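Only one chain is shown below, in structure tokens, and it's the form predicted alone.
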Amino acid sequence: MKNILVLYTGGTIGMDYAEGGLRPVPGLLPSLLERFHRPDLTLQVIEYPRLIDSSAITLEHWQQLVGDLVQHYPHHDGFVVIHGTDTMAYTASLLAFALPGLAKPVVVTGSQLPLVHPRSDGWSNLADALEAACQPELNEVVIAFDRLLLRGSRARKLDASGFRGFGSPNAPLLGEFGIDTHWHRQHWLAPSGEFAPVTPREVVVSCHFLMPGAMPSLIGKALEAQATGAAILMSYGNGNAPEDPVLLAGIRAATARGIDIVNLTQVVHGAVEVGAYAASGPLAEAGVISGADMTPEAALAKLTVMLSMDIDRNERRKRLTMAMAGEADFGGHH
């Protein structure tokens, strides 16, 4: 008998049609979940009092999710988090870093169409999520969506209009659901150490998307003015940026003040490779850390959790260049 906890935060999956568009309907999804009753499965559903469209996600929602998973962790074999698709990859990444030492599956899912729609993808997504949550060797946060199982810290929302809403462009699939389920166990993370959850705190992580024109100097000025926290720089190609003096001065000033800046590529497939091009050198020399092939969602989550921990800056910078939750391939990308 598997004992699975479902945390229902909101999202399209449990909405119904109303004046002005789709809206969450309290009580609807838990009643529809009764369809999944099986003799070998006990489902407990916690519906959050205020169901949200996931575009409205806040730090408080993340704190509640982490708190609920930690509180119920000893009493359940696996967990399903039902979530809207807009910020699903952000939440899956946050949970991956906030729950180090996880030794049970935490499966995040939702849908592009509500369950009340005749062609809803929610039924299959829920069925796949429940199956994944019953796998005792799955010791990580994952997303189950459109017959795919993806690492939470590698996933991105790639399509707003098709059922295949999510992918992990720089990482292999962890499973595929067909008539037979194909588990790609060779890619699953092994449990690492004791379960040591971290509650995310109110921190500042800014993100700067490089574009030709005025943007490099605007980013430099913003970094110069940032007082605390960390920053993400979305650069070109393999991590390249122009040698703009204002940009580089801002990076040096922020780094000197203790603000760690992680360099990510704007490209969906690929990685920051310092030294691949001369244009990546000045960023590294100014103190920017290579994020390798990490997603922006994972970088935000990792920086948020690292800044929420009582560790010194040297330890934080070290962890930023190593995989903590399978989020990146740092080999050869420093």
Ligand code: ASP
Second form
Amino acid sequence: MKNILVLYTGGTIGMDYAEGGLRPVPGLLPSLLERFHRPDLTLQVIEYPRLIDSSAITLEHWQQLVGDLVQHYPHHDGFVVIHGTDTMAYTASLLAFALPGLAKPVVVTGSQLPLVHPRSDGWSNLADALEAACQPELNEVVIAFDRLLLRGSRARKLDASGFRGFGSPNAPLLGEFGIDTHWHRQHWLAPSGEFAPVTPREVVVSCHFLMPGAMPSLIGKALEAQATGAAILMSYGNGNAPEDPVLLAGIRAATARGIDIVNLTQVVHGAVEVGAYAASGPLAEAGVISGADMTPEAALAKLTVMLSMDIDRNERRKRLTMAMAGEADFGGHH
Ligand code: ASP
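Can I get the form predicted in complex with the named molecule as well, since the one above is the form predicted alone?
Below: every chain and molecule of the assembly, starting with the one above.
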């Protein structure tokens, strides 16, 4: 007998057609879930009082989700979080970092078409998510979507109109749901130490997308003005940026004020590799930390959780160059 808790936050999957477009309908999804009842499966559903389009996700929602997962953790074999697709990769990443030492599956899913649509992808996504949530060796936060099982801390929304909404461009699949289920267990994370959840706090993480033209110095000025928190710099290619004096001065000033800046590539596939090109050197010299092949979603989650912990800056900078939730391959480039 498996005992699975479903946390239903909102998203297209449980919406119905109404005037003005699709809208979440309280009670609809829990009643449709009846279809999954089997003698060897107990499903308990928590439907949140305010079902949201996931574009409206906030820190409070994440705090609630973490709190509920922690509270119910001992009583269930696995968890399914039902969520809109827009910010699903952000929430999956946040949970991956906020639940270190997780030793049970937390499976995030949703759909592109609502369950009430005759061709909804929601039924298969839910079925696959429930199956993953019953795997005792799965010790991590994952996304089950369009027959794929993806590491939460590696997942990205890659298609806003097709059923194949998600991928993990820099990490292997953790499973594939065909006529047979293929669990790629060789890629699953091993359980790591004690379960030590972290409640995310209100922190400032800014993100800056480099573009030719005025952006380098605009970003430099924004970093110069940022008072606290951390920042993400989305640079070119293998982590390259122009040698713009205002940008570099902003990075130096922010870093000196205790603001850690993580360098990610704008490119979907591949990694920041400091030293591959001379153009990545000045950023590193100014104090930017290489985020290797981490996704922007994972970087936001990691920085949010790191800033929510009572650790000092040295420890934080150390952890920013280590994989904490399978989120990146830091190799030798520290
Ligand atoms: N806008 C919706 C949401 O993220 C999209 C979806 O669920 O597919 O809630």
